[in-house]
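Single chain ahead, by itself, as structure tokens, in the form predicted alone.
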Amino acid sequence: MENELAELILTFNQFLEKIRFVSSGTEAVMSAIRLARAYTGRNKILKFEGCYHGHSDSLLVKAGSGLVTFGNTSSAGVPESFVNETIVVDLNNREAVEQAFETFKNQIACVIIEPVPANNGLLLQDKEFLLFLRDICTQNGTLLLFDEVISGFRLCFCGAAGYYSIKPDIVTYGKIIGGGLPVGAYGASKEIMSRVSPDGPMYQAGTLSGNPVAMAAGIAQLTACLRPGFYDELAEKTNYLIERIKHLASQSTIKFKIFSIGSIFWIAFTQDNTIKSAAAIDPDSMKYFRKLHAFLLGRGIYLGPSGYEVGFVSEAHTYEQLDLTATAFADGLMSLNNDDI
């Protein structure tokens, strides 16, 4: 079943030639980082503030996800020596990336990014910025690592790489490829993957990696994703939900924006039309989200418990359910005012 799921992914993904299964997204990214270091012979990695790549030591540096919710930028128990190998710059900042490559010339093994940053709000990047990362990595012999644990199979079958038509050197996946069961995977070209044991010197193994239950669920899930029109319908449903919310809550006194891509959406209490970096999110705006979250729970709508979390529309959602959700959202937004926050 491991081979069957791998064949299913590789047959319809032009960016990968080999794939290796693990048991979580964290494991996938941890292994991909090790692979980048093994392939390049370099130690440092460059990541972006607010992007979350799992809870391995070297990546819990100015991360997003739950760390932002609790006001932390790192984690206890991470040695300073690990932190020193991780370079952190702001998203959407070409100058900072260029400076990092100049300062640490020939030392950066990989640049890791969520091509659709979705763990610290939905910080949509311009395609030009992702292309810039592709070019500067190529110029410097650095690998470009797309962490698609969230974006993979949500925008299209080939994830953000396919959506933007940008070829990363390594890709990580999780979540969807196990149909809801614990899973992760990392993949690359045959040349890069040849460094992984038993073909090469980079060791990675796991008793439950590629376990048959998760593989069977993944085969069923990804077969469904390959149905003609699957992703068009998902995007249509998501757009329908967003437009209904905006229409019904058009008289709200609280300013809000809903950002989306594919089946992913995020509500932000802001007047800005674009939010491309973690620093652009006003922490004080979370007071509105907390009240909205409580209101929606009372109406039977469950969002992630943090205002930095994104939402997803699934194929299982009906338009009747989307209408109920939009009405509840709008009522919640209309109920907000500055006096009772």
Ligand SMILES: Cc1ncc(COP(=O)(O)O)c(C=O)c1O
The other form holds:
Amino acid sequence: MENELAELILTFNQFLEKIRFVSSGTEAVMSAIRLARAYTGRNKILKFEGCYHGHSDSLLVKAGSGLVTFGNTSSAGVPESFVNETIVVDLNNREAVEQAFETFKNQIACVIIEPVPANNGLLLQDKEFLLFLRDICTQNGTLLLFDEVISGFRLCFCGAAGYYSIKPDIVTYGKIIGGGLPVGAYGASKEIMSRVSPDGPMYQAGTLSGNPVAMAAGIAQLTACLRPGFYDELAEKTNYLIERIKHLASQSTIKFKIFSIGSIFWIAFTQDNTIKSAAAIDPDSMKYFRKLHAFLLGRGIYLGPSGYEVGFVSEAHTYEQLDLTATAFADGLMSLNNDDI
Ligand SMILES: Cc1ncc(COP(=O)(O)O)c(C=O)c1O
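I've shown you the form predicted alone. Could you give me the structure of the form predicted in complex with this ligand?
Starting with the chain above, the whole complex follows.
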């Protein structure tokens, strides 16, 4: 079944030649980083503030105050020495990336990014920024790692790589790939994957990796995703929900924006037309979200419990449910006003 799921993915994905299954997104990213280090013989990795890549030690890192920083640990129990190999810069900041490449010349194994950053609000990047990363990685012998644990099989079957037509060197998947059961995966070209044991010297294995129950769920899920029109319908539903909310809440006195891509959406209490970095989110705006969240719970609608979390529309949602949701959202937004926050 592992082979069946792999074949299903590789047949329809022009960016990958080989894939390895693990049991979670965290494990996928952790292994992919080891692979990037094994392939390049370099130690440092560059990540972006506001992107989440699971809970392995070297990725539980937040930026310091400079343009380019070694991260500070963002969790107890992670030694400083581990995060010293992780460089953190702001999203959408070319200058910082260039400076990091200059400061750490020939030391960066990979640049890891959520191509659709969706763990700290929805910080949609310009395609040009992603192309810039592609170029600077190629020029410096650094691998570009797209963490598609959220965007994979969600924006389209080939994830953000397919959506933007940008070829990463390594891709990681999770969530959808297991149809609700614990599955993660990392994939790359044959050449890069040849470093993984037993072909190559990089060790990675797992008792539960590729187990048949999880593989069966993944096969069922991805087969459903391959149905013609699946992604168009999902995007249509999402647009419908957003437009309904905007229409019904057009009289709201509180300024809000709903950012979206494919079936992902995020409500932000801002006047800005774009938010591209974690620093651009006003923490004070979360007070509105807290009220909205409580209001929606009262109406039987359970949003992710943080204003930094995105929402997802599912193929299973009906238009009736979307209408109900939009009405409740709009009522909630209209009930917010400055006096009682
Ligand atoms: C982009 C991204 N990478 C990695 C992970 C970690 O995946 P998991 O929770 O399956 O370990 C997540 C989880 O939300 C994620 O969103």
